[in-house]
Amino acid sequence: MLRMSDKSAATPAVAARTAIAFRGGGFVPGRSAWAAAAAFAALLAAWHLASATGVLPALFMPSPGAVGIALWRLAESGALAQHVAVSLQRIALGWSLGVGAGLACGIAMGLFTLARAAGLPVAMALFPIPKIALLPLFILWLGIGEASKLATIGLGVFFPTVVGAMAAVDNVPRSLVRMGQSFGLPPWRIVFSIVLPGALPGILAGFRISAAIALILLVSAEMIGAQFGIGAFILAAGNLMQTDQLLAGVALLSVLGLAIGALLTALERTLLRWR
């Protein structure tokens, strides 16, 4: 009996000394550069193999090498830099205008009842309209120059930004707002110290969606009444059945999308260090 009691008394001490595995890991996004490089390498290898074996006809789907040669010739001629510069200018101006106005309206709708009651039905009514369908109307109003293209891009990113910013403000925990009120913080201090920092992750996530929409609208707008730009270049190459140059333009769009994504990722790391 004494031995059994001694053993039972020693059991808690042994359990106290036993290491317990940490269970709080996971659900944390990490980075893996080799996985992305491997995915792109596998995609290019499959494309090259399909082209070399004749599965993909060269006339309709040139090999990666042919697309690379077309890109190199465009770079040597200076046309590549010209088209990319024009497209970058358009997407930067159009996206900035649309996102700036959308953030102001979305945050106001998230904070004020009157703004939400007046703005939400209008946003829900106009959001589903394809903005590229309005481009001919913008051309009639603003001319065939840059203003109509910027208006198309800006309006296209405006409504997703409004909805995303409003939802981000709504998702801020109300317990934090009540805590600020209990400490006697003025409303403006609660907005700038609690609401906006809490809504920032959702707002930045909306930036990625609006940037993708802006890129799509950019190409569509440049295919109508534009002499320079990636969209105009792709349309001209398609009309001439120059599929290697057409795919070179598509590759440029892919690289541009990756560059925009990298910039937004750097912005998130800078602004969301507190997470």
The other form holds:
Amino acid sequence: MLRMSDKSAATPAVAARTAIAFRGGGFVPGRSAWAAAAAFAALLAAWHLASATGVLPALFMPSPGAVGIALWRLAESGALAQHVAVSLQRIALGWSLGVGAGLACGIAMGLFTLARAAGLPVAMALFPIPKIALLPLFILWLGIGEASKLATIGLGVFFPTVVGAMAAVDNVPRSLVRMGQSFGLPPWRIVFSIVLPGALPGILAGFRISAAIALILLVSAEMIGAQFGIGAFILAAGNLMQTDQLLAGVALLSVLGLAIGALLTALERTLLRWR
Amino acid sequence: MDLAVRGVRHRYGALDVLDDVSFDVASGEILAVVGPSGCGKSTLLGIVGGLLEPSSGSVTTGGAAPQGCLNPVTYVFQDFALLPWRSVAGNVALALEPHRLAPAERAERIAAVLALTGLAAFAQALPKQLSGGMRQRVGIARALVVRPAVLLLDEPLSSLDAQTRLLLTDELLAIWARERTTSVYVTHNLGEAVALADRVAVLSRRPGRIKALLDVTVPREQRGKEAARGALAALEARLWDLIRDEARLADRERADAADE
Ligand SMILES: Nc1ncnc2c1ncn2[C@@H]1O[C@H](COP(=O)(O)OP(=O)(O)OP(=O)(O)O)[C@@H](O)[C@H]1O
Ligand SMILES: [Mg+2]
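Now that we've seen the form predicted alone, could you pull up the form predicted in complex with the partner chain?
Once more the chain from above appears, this time first in line as the rest of the complex follows.
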């Protein structure tokens, strides 16, 4: 079209040609490795500056350096390892119990009409209760020890897992189930070869939600009645106005959250390579 | 193995979809089923394959199944219905899993159908790594690995592009020339119907019933040849004459239904 023939180019009557201007770019987020580092550096620098100039009074908001030193001392004394170990144990056990039971119930509700008809209304009714409200009751039943904390975390992740696992089973394409039936696969084989692998992405996505809930409940429960654990440590530091220690605990929680997220990402990468 | 469909009716709630459909498919015959969209072709195939229960009527098979047949009535699906987490070989193997087979026979069957469909080099590939045409080849290989007596194909090529469709049409013809499997082939592509089938059943608009049954008189092995083109085109034109008014009315009814 631009060059139909050489003759037309030679014709003087042809007007000046117009180049078509590029207008398609943008609206595609790119990458920038240094921007993230710069943002963190700027944040730390501003914090440090505010502390150094006294804008932030050291008693209420210690400098980043002071928080770092507090963390170092905690690590040296072995207290850090102790608190982290106790918290990790609680969240791992509570989460596993709640998610295990939730998966069993949710998958059953995805597969069986009766389980769903009976279970869904119950789950929906109990889902909205903030489970931390039940901790005092669990303390009455189970005592102030580990059991009441585990029950709170477990119950807190149970209901979201039930609902998520049921939805994950629902989302497995029925055409795949029909395919299995058309080849004469028995029902248990359809469940284990088609439904459960098909529901896995949804179930793993639910793990992220339940892990976040578990972390919140862990800290809350530890603040209500515990000697050890990151939540208990933060509360004790606050009571003594040791804000450097308090913020060190908060930083630990942030690291814990990131570590859990990274673990789940690795799990998805290995189990869902087919996506 | 032959197939007899007798007086099949089907309703989805208040919606009459199939009205007294009867036909036979002889052993080794390929019957194409064409009709306007929404007339109940998939419903009919679902009933034939035992995946849907008809409101009334019956489907029976007769005669002996071929040697080594594990799943007499076997589907090829429009959307391929592959398990995305399994490799090509794994998807084909699924069809053998409900059956007790010696490991050697299992491997040999899988290798044979992968070779037949040109997938041998892709045995370990995942579905996401394959083109649409390759995915449907997996669907076909999975159906053939059980040595079916009756193949049911529900628009197997309709989600493929036009060129891939032509390629697979030829491959299906080659497979049928070898296997002579009794088949019911649902399509809305009239060219495909006359290229592949021995007979073509034309369904009316919903509620679907058999409007006509036409023989494709050109022998299958001659259909690729220049000389056969005229006869096939004439047949395709005849089919379109039968369907055009039905399709137009069906389209209008859908528009009316959408207005309500
Ligand atoms: N499960 C269902 N419940 C209710 N109505 C259905 C169901 N499945 C199909 N229908 C309706 O029944 C009619 C026939 O559907 P069917 O899928 O058999 O038609 P088809 O001829 O295969 O159409 P297409 O050419 O679009 O593939 C359609 O009007 C469809 O909307
Ligand atoms: Mg259909």
